[in-house]
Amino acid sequence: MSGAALPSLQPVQDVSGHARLADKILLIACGALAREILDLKEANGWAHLDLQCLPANLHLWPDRITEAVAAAVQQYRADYAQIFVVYADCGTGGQLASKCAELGVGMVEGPHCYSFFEGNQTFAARAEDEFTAFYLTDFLVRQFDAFVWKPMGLDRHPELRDMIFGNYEKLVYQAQTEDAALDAKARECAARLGLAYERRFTGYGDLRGALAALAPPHHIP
């Protein structure tokens, strides 16, 4: 990124107020997977849990990303007891899982958040019979057209299809939630990229083991 400014913080719950973050812990997180979070942090009680979101589309220049969430760390440190970065490798090589270490913080395992939603040993089992799968998750689902269909340039050069996915057979939609308008809206996309569809409901894989393992700082009066 270098030369480019840091996108900003898109703040999804607050996060100020020093007096009540000490049994908080903040999670840096894709905004991609901002509904999941919070879907899971309802679902299981986890107020301990903040959230605080980059901008989704980092994923189009992954070279980025591992400053970004860097940046993050640095501002919100010293509010926090624990930082845990729910990002995969995402593309990064290698230096996301290594900014982390250096920073001292966890991250999601994983190489993308294909493989945690499927489960990192399931997609690493499945991985030699599913290379020509092209995988889509709830949120790339509904958004197709902002996440895959213009940025790869299709919108202005369908011709370009066949160059991108000839040699993809099949999209696989991983499902997170059972919701039969995003099926259908899945399905259309297979059909735009001239794709097989799959359909497989995943919810919220590895994901979730990897937020209840966060427990709740110790409280320090």
The other form holds:
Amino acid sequence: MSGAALPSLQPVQDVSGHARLADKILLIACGALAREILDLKEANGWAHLDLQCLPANLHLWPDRITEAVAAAVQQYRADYAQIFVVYADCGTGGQLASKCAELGVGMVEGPHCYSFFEGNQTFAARAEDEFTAFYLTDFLVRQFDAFVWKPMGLDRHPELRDMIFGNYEKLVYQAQTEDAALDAKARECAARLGLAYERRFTGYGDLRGALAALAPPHHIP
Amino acid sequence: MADDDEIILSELPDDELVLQMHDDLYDGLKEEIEEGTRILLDRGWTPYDVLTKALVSGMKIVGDDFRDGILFVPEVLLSANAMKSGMTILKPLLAETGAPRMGKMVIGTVKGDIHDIGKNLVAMMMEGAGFEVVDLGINNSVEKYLEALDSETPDILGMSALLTTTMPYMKVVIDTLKEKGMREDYIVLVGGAPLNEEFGKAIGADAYCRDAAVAVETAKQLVARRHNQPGA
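Return the form predicted in complex with the partner chain of this protein as a structure block, the form predicted alone having already been given.
Whole complex next, starting from this chain.
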């Protein structure tokens, strides 16, 4: 997979001119977190954070994530005082963390967004009793067909459902926001997968703390 | 690949039928694979030849295209189902006809992990390559692995994990084998999406296997090397 073309960056917010960018921190993030990051940025007045997203569907090929993130860091590092990677390990088996360390950029702690949304400590404490849970976030509920149903071939071959999901017992919808429509859709997703349903409000979990810790560049000693 | 509904498998000569079976495997056509398997057996092919030349070779193409990003998980699952149906016919016959036996493998997904698609593919391809496979299923504790190693006395222990959070458990198993002085008794192969060669080395496995085809080739090489060792 290493020879695959890198995905193009998807700007979700205009970045300003070079003079101002030097006072800012660039977040290079998974596209599945764009809405959440922009919401946090607006709610907290974090004007010093710029955002560039990589396509969320990189998660279908986790072995491509490290290379894509590294390319984005190289592309933007000269323009920003600091870059922060808004990915957790995300199935890279530690390779993303090693690459970020090598590049001298920070990243979000944890194995994946399900963990940091719930809070890494809480998620780890539950892991032993909940490893038969299939998780959805707000993003994945909205994009269930594009990111779960179709990539798993269930639109074309519904008979594969139990082969793929047969070992799961319940679907846990980790809700970042209070949204009755998403709750209803998540319940429907669970039914389509033949799983029990549980909604759990997480808010933004450790993501909020990770971004809040990014002080404006002029405050960096 | 195969898009001509008019093809009559029984009318094809052997070489074309084998190629057609490769196409049918690629397309995940279970019934066609069952039919092709029976035709070749009726024509006097040995079960071992049907398995290796028609099924395993066809599945190798599927594996290569999965590795190269041409095929995806659903297509591979359909192909695996088709191959499984052919193997169901061949398995009892292989035992009767004394097909070559390459070695024995105990395989399972580690504790806390329920993902078994890759593990099942490896098990199937290993069986296709002549290995006897004991599949422990999912969520295996170190005690379960040890119990199986004790009762089955395999040549190979295979461990699989899909999660970053569960893959370190492989080291727990390997370290336990070392503590008990059993590590050198087995070839340990590991695999799973978040793993890499570096991780395999770091935890003390004999090899990391990127996919099912690599697992088979690695197993063959390491078993042969083991058998060539003095006193083995």
